[in-house]
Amino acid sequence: MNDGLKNEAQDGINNETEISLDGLIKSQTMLWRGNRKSHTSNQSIETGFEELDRFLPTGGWPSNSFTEIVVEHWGNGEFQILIPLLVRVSQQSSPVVFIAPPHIPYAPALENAGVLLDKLIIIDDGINANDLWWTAEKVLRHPECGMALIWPKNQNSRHTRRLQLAASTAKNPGFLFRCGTPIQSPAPLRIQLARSADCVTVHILKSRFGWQQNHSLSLNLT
């Protein structure tokens, strides 16, 4: 076989390998290509902010997973960024569960935004750490859960992985909030928020759903 035929044959093998790998990656949700952004519609829920949908690796909030949101101080936009989703889920008659929030949500503001208050379930901050993780897992696994917002009292990788399994099994979105310096976590999507006047900077710390060159977004929440 001459050199030209050898090169052509090798190119054919390389092309077939790339096609088969692409097919495998597309068919298996546990596999992903690090430099590729995923826009699979059944993996995401619209955030209510077009810019944020375009920015996030799944084209919205992951629908069968949970997102970890890290802030330096409470009140850095971590609640406002979820208001459109809270409105939509509550108006679909699905319960929204708050587990150990550091402050009781302000009901008049939620109602003015369109959130149906009778769909909110709040488990107060008095719950102990072990019961909190147990409750969060049971809530995420429940078929009637619309979404869960969780404020853990400690860092626990084993419990965090169990939350991810629960969310992926029941296809329920969950949000886990942490305050302080970002630390390692098995959460599939981790973002950090920083507040500045009416804008919040969204920075991607980690993503299992693909990646993109620009890891930060300035988002107007008004």
Second form
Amino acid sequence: MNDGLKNEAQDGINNETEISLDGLIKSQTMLWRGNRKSHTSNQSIETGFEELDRFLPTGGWPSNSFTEIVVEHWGNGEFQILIPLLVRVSQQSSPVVFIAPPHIPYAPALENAGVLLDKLIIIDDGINANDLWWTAEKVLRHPECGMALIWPKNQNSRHTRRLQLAASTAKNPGFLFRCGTPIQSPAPLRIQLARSADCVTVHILKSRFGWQQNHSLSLNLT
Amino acid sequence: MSLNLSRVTNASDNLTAPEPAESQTLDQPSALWICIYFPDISLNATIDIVDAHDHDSPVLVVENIKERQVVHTASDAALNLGIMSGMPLNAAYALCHKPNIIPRSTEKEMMLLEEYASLISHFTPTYSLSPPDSLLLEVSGSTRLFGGIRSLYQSIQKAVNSSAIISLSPSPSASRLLAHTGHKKAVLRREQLKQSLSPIKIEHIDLDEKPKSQLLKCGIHTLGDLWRLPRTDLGKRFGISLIQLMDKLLAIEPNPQTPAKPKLTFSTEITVSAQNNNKAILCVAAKELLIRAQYFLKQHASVTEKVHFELRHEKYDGHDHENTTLFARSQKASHDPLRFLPQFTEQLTQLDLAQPVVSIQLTISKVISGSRFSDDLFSPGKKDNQDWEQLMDIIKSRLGDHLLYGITTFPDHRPERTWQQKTVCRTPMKKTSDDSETSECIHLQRPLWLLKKPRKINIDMLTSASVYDIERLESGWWEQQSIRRDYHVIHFHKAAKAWVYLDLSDHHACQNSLNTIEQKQAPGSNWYLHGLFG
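Would you mind generating the form predicted in complex with its partner chain now that we have the form predicted alone?
Next comes the full complex, and the chain you just saw is listed first.
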């Protein structure tokens, strides 16, 4: 009997210690916990793929910052993964700006997917580097911009930071595409895509919004 | 440096306009002419922006008369030194050591006069230019609208906002004569004309020098002296032209005026102080020009899509430098030219001005009637994306038109032609019947990326690829750009899903036998990568 009471008392002390430790950690706003979703995670927009929404730490594409998508080769699913969002944004009559795409966004395929072509504005890849960053910032900073897709030719962390600031100020989603091996970048969310048959493997390289247990997801885009 | 666009003072106090009560009791004359005389027009036409320093220095506008340089107009500072218009330039040098000499420009004066006309064109539909320095307005139909003659006079004075002398009478000639002799008078009745004009000296009337000197020799010095003499004898001695002039002055003989045509273009210029290459000042000057353009468009209920700036450079080493031309364009015609200012500023920051700018000219060559561009009354919830259009205009002006475009589909089977570039438009394009053909093709699998130019690929790459669909496209034989291709959706190992084709144009002989991919991999086959599925 006495032993039983002692055990219960001991459990009670342990529980209190655990609760207080958890509470202590939670109360520290300066402390970042990798497995916890950030308070900004609710500011997201659906990707159009349920699995991807569940997988991304933000519960969708971050709506007020920009996302970097890294692929080994162009055409590895980086465009297709954004089509549902593109359809939704264009149908909301918001302009979508393609800045220096490496190839021609093919109008029949986009129309077939349901994108309103009138809302698309293409800026040719003949643009020089300075003008590219200037245009990207102007567009992302504009409150009426629906979304901006940017294919920069070179890496520049100063410009990327400016883009992040512009996107967060105007709360516009922006996507930055890179081809090749991933390198350091100040983008809040960075994902890498790899193709295999009809599936695309999404791998989170970096996330300011917290981490998931699994860092990779195999997504069927068709 | 400061903008000094209203350098001359407003002088409307001396008008001897009748009291409203009096004007109501009078019989309304059939016509009522206002003459606006701009004595300083030649000065204002040449100097728009003067430094505070320059404002105190004497400025002389000179013209060549019989191979002699004569002062046409002198600034206030020069007048204070005793320089008068009509004085030879040598005499002016004797009174002032370093005057600013500006040659007279009748073209600029005419431009300014037209600009003044645009400022008063809303007061009456019947106005005419009386070059080089006056405007004539027939206002008998406008007095009631503007609340009486006094109110109309004050409105006109406010609109021109300069040292203009305004006079009013039933005769255009009399109004002009009164204004040019400095009489700010309002003569409402024809019977009062003779009395009002009597003190005016003969030398001011618009008559040849010969009869004028004959009159003076006869001891006739004023118009009053003229009217005291018998009319028939005057005609015999001095010619019928004098009689006609007198009758026109008294509104007995009709004196029709050529009405000014409404301007379809707008042009205005600001002179910037020389030796000044400060871009901030150029922007201020451009803003001022755009404000003038805005006023012009408002007066004419018009809009414009494009404005044209011309920066004139200073002469250097005796050579003229090419003017710098800047355009500012808008997707949507606008009644507010100030929206072009960010474009101008953006272009100016990009510009490397080799020579100082002496003047900026703004031209609107296409003024469009504004009624076609009114907003939709019944769609109040419609998103006003004017700011977005302005951003697109700014981006276009920096990057150039060719780098910014929209895309659309086109009914053609050739993949290169199923899409087209188009200018970024404000309103969505209406669907045409031609689109039905495109929609037939929609169910076919098409890649999201199309390569600008098909890229030739190695046959070895195809060996490890999986092939899905095959589609033969043969079209354009009626043009020079015919195609014969077999398109395949393939999947490269660990790489993109691609859209490749075998060019059959060189395989006339064996085209029918190429039924399997293995057969098509024969040496010499032309395989091209044309698209990626993204």
